[in-house]
Each structure stands twice: as structure tokens, then as C-alpha cells.
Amino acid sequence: MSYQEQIDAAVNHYRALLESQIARAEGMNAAPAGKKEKTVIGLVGGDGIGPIITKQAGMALEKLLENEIAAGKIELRTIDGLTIENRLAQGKAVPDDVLAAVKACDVLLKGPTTTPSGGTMESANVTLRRELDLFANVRPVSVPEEGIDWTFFRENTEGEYTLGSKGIEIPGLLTMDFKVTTIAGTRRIARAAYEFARANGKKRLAIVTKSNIMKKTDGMFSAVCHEVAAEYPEIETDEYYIDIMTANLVNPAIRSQFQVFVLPNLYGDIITDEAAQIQGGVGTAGSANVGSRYAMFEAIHGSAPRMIEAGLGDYANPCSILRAAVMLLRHIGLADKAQRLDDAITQAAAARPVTGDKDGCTCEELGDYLVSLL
């Protein structure tokens, strides 16, 4: 195929992508579903260490929610099939029957999933965030002894991720991927961040972009965030480029000054792992993915294939998925139970330390002790 023919094919490909993204942007204002009498919590194990750690979180929820479950107010529902083997066999990031089961739930507690390297299969997380329109990824990080109390609001459905598997290739010469930023998508993540700051008495919010380089996408993200900021005059708004912010988070002289962050998808993905490491490692941090209708809560780390290959899966630290369960309980209005679980995690982690190897406790030992505290 000649270069001109490849260019023509790429233009047609881009036109279809642009049309789909215009339709997505125009459809963002659908009304959320009304409140339901019963809340269905889906438990999704995922891959690698996912089923191991998610089992412990499920046991903790079952213990904490035993009265609500008995009264028919809450249902815990196990969802199988979101494994790398099943996804590869069906050739879909999220198989149709699994997606239908997910959409029959209200909230999910999800273990990590493996994304195949190379090829065109999309991440299961990216697919779920798009299909459920989980536009806000919320990640808290706390190190009280150092004055760190951060909450990150990462836009979750746009940026480099929404079309990350749909780029263009001129074989043997070049490839191009696409980054998407919409006004509606940016406005709703900015508003979520500012509403959180106002509701929780936070006084500072940092907008984080690379708008000096990505002038169209990040430039618009910055502009829209500042428009929203004008509606919250009591909150001091700062703006930083992502590169300097990664440095600021490891600068003890200034990092305690930060409180709430709002940032595009890719930057948020990277910097929240850095923040979790400051807290004690990615195994200590949970993550919320929230939309108007659905919400998904998960560990921020991956499926740890190296641990599985080394025969150390039983020594995986479940604290990240347990912290995600705390966020889930708060989301469904059970703040008292969330605090009970949060306190028990801290106590159990101190009494039954999991180090990721045979020098520490197993995931099950920590989980059993945790349940005994509840």
C-alpha cells in the first residue's frame, strides 16, 4: 500500500474516532438512576494475586454487613470470568456476559487484572471505566506523622486511555496515538474535586497538567478547571506542571502544603503510584472509580505475576483492596462500618505484618485476624 493510500485509510479511521468521541461528549449529561431498595456489591477477583486478596476483603465485608445482608438490604455477588485466560479466549477486554453481570450490580470491589503486552486488547479497567462511565478516580494518601493528607481526583475516561488501542501505524515508519479531552468530561471531574474540597473543609487545590506542551488538550483542561474554580472562592487554587509536581511530592519542605489534586488521566495514573509509595507502598492504597450510576473500588497495584511465578501469591498484602473496601462502605453511606474496617486494618497490619515473602504473614493470616477484630 502506498503512503497516500495509508494516509487516506488513516483519515477515514480518524474520522470514525472523532465522530464516536463527539457522540460520547454529547451524551455525558444523562440523568443518574434513582436510589434502589437493595445495594448489590459485585466481587470480582481478577488475575494473579487478585482472587487471593479479594477473598479476604469479601470475608471482611460479609462479617461487617451480616445484618444488612440478612435483612435483604445488601447483596454480595461474586462475578467470575474477568480472567486473562477468559478474556484472551473470547478476544474481549471484558466479555459480554461478564459486562452484563457487572452492570447488574451497583458497586464493584475488583481485584487487579492483567493487560496483555502489545497487540490491540484494551485494559479491562479502561473498558469498565468507559462502559460504566466511571469518570472520577479518587485516591487518598495519608501519612499523618508527616502532615500528608492528599486526595487525588484523576479524570478516568479520557486522555491517552480512551483511544489508547486505536492509534494509527504506517508500517516500518511511524505510529500515532490519540489523546482526548472534552469540556464536559473536564468540568465534571473538576467539580467533583472542588465539591470534595468544600465538603471536607479543604482549603487548597492543585490543578496538574503539562499545558505548556500539550497546548490543546491540557490547555483546555486547565482553562475549564479554572472556570470551575471561580465558583469556589474560598478554596485557593494553584497550578503545576506534572514534572515539577512529581518532585514536590518527595520534597519534605513543601509537600504537606498540598491537599486536593485534579489532573488528567495519564498523569494521575503515574503520580498516585508515587504518592502511594510515600505512604508505604502501592499495596497500602485503595482506589475509587466513581460515576453517576456505578462505582468501582480496587487496589491500585497490578496482578503481581512475578509473585505468582515465584510461588508467593499467598503472601500478597491485602491491605490495598481492604482500603478500597473502606472507600466502598463510605460510598454507600455506611461511614461507621467503614471506620470500623479502617481501624481494624491498621490494627491487623501491625499485628500480622505481610511483607510479600515468607518472612512475613500470609494474606489469609492477616485476613483471619482482621475478621476476628470485626
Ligand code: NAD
Given for the second form:
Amino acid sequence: MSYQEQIDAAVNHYRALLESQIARAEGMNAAPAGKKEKTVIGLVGGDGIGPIITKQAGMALEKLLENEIAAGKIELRTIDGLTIENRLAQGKAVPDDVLAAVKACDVLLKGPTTTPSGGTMESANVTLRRELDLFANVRPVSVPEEGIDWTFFRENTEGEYTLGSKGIEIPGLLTMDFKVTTIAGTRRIARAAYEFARANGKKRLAIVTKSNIMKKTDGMFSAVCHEVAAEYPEIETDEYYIDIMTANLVNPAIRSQFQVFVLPNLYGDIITDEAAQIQGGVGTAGSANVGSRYAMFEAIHGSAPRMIEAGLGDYANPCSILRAAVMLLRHIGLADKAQRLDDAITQAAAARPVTGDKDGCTCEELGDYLVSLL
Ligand code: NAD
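Form predicted in complex with ligand NAD structure, per the form predicted on its own context:
So here's everything in the complex, that chain up top.
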């Protein structure tokens, strides 16, 4: 193909992307569903260490919620098939039957899923976040002895991710990806962050972008956040570029000043792992993906394929997915049970330390001890 033909093909491709993004932006304000009699919690194992750690979290929830389950108010439902083998066999990031099963639940506790690098298959998470419209990725990070109490609100459906597998390539010469930010998408993540700040007595909120470089997308993200900020005059708003904020988080002299953060998708992805590491590693934090109809709770680490290859899968630390289960319980209004689980995790993690290697306890040993505490 000549360059001209490739440009024509790319322009047609771009037109279709723009049409799909306009339709998405316009459809963003669908009404949330009403309250339901029964809450269905879907348990999705995922890949690698996912099924091992998710099993322990499922057992803890089963014990903690035994009365609600017996009374028919809560159902724990296992959802199979979100495995890399099945996804590759069906050629879909989330196979249709799995997606239907997921949509029949209200909230999900999901183990990590492997994303093939290269190729065109999208990450299962990106697909789920889009299909369930889980626009807010909420990650709390706390180090009480250092005065750190951060909550990150990462926009979860836009930025570099929404069209991440739909870029353009002129073979042998160049590649181009697309980044998308909508006003409605930014407004709802900003509002979620400010509402959280107000409800939890937080005094400071940081908007984090790279609007000096990404002038259209981050520029608009910043402008819309400031518009929302005007409705919350009691909260002090600051704005930082992502590069300096990344440095600020490792600066003990100032980092405890920060409280709530609102960020576009990619910066949020990167900086929340940095923050989790400050807290003690990716095994120690959970993550919530929240929309107006569904919510999904996860460990923040991946499927750790190298642990599986090394025969260390049984030594995986379940604490991150257990902390995600705590967030799930809070989300469905069971704050007391959430606190009980949170306290029990801290106790179990101290009594049955898991190191990720054979010098530590196994995932099951920690999980069994945890259940005995509940
Ligand atoms: P990873 O989080 O799987 O592993 C990073 C390091 O942390 C490894 O050394 C691993 O052994 C260790 N680790 C992770 N979880 C652990 C646990 N519970 N206990 C002990 N040690 C643990 O990150 P990666 O290697 O970059 O990614 C592997 C796969 O996971 C990739 O396919 C990636 O796309 C996927 N992933 C999925 C999610 C998700 O589903 N939410 C998130 C991140 C990565």
C-alpha cells in the first residue's frame, strides 16, 4: 500500500473511533439502578495466583456473611471462565457468557488476570471497566506511623486505555495511539473525589495531570476538575504535574500533607503502585472500581506468572485481595463486618507471615487462621 492509501485507511479508522467516542460520551449519563433485595457477589478467580488468593477471600466472606447468606440477602456466586486459556480460545478479552454472568451480579471480587503482551487482545480489566462502566478506581493508602492517609481517585475508563488497542501503524515506519478525555467522564470522577473528601472530612485535594504537555486532554481534565472544585470551597485544591507528584510521594518532608488525589487513568495507574509500595508493597492494598450500577474489587498486583513457574503459587500473599474484600463490604453497606475483616487480616498477617517464598507461611495457612478469627 502507498503512504496515501495508508493515510486514507487511517483516516477512516479515526473517523470510526471518533464516532464511537462521541456515542460513548453522550451515553454516559444513564440512570443508576434502584436498590435490590438481594446482593449478588461474584467471585472471579482469574489467572496465575488469582484462583489461589481468591479462594481464601471467598472463604473469609462465606464465614463473615453466613447469616446474610442463610437469610437470602447475599449470594456468593463463583464465576468461571475468565482465564487466559478460555479468553485466547474464544478470541475475546471477556467471553460473552462470562460477561453475561458478571452482569447478573452486583459486585465482584476479582483475582488478577493475565494480559498477553503484543497482539490486539485487550486486557480483561479494561474491558470489564468499560462494559460495567466502572469509572472510578479508588485506592486508599495508609501508613499511620508516618501520618500518610491518601486516597487516590483514578479515572478508570478513558485516557490512553479506552483506545489502547486501536492505534494506527504505518508498518516499518511509525505507530500512533490515541488518548481520549470527555467532559462527562472527568466531571464524574472529580465529583466522586470531592464528595469523598467532603464526606470524610478531608481538607486537601490534589489534581494531578501533565497539562503542560497533553494540552487538550489533560488541559480539559484540569479545567473540569477546577469547575467541580468551585462547588467545594471548604476543600483546598492544588494542582501538580505528575512528574513532581511522583517525587513528592517519596519525599518524607512533605508527603503527609496530601490527602485526596484525582488523576487521569495512566498517571493514576502508575502512581498508585508507587503509593502501595510506600505502604509496604502491592500485597498490602486493595483496589475498588466503582460505577453507578456495578462495582469490582481487586488486589492491586497482577497474576504473578513467575511465582507459578517457580512452583511458589501456594506462597502467594492473599492480603491484597482480602483488603479488597474489606472495601467490597464497606461498599455494600456492611461497615462493621468490613472493620472485623480488616482487623482480622492485620492479626492473621502478623501471626502467619507470608513472604511469597518458602521461608514464609502459605496462602492457605494465613487464610485458615483468618477464618478462625472471624
Ligand atoms: P505482578 O503484580 O503479577 O508481579 C510483580 C511482582 O510482585 C512479582 O515479583 C510477583 O511475584 C510479586 N507479587 C505479585 N503479587 C504477589 C502476591 N500476592 N504475593 C507475593 N508476591 C506477589 O505484575 P506483573 O508481573 O507486571 O504482571 C503479571 C501479569 O498480571 C501481566 O499479565 C499483567 O498484565 C497482569 N496484571 C493484572 C492486573 C489485574 O488483573 N488487576 C493488574 C496488574 C497486572
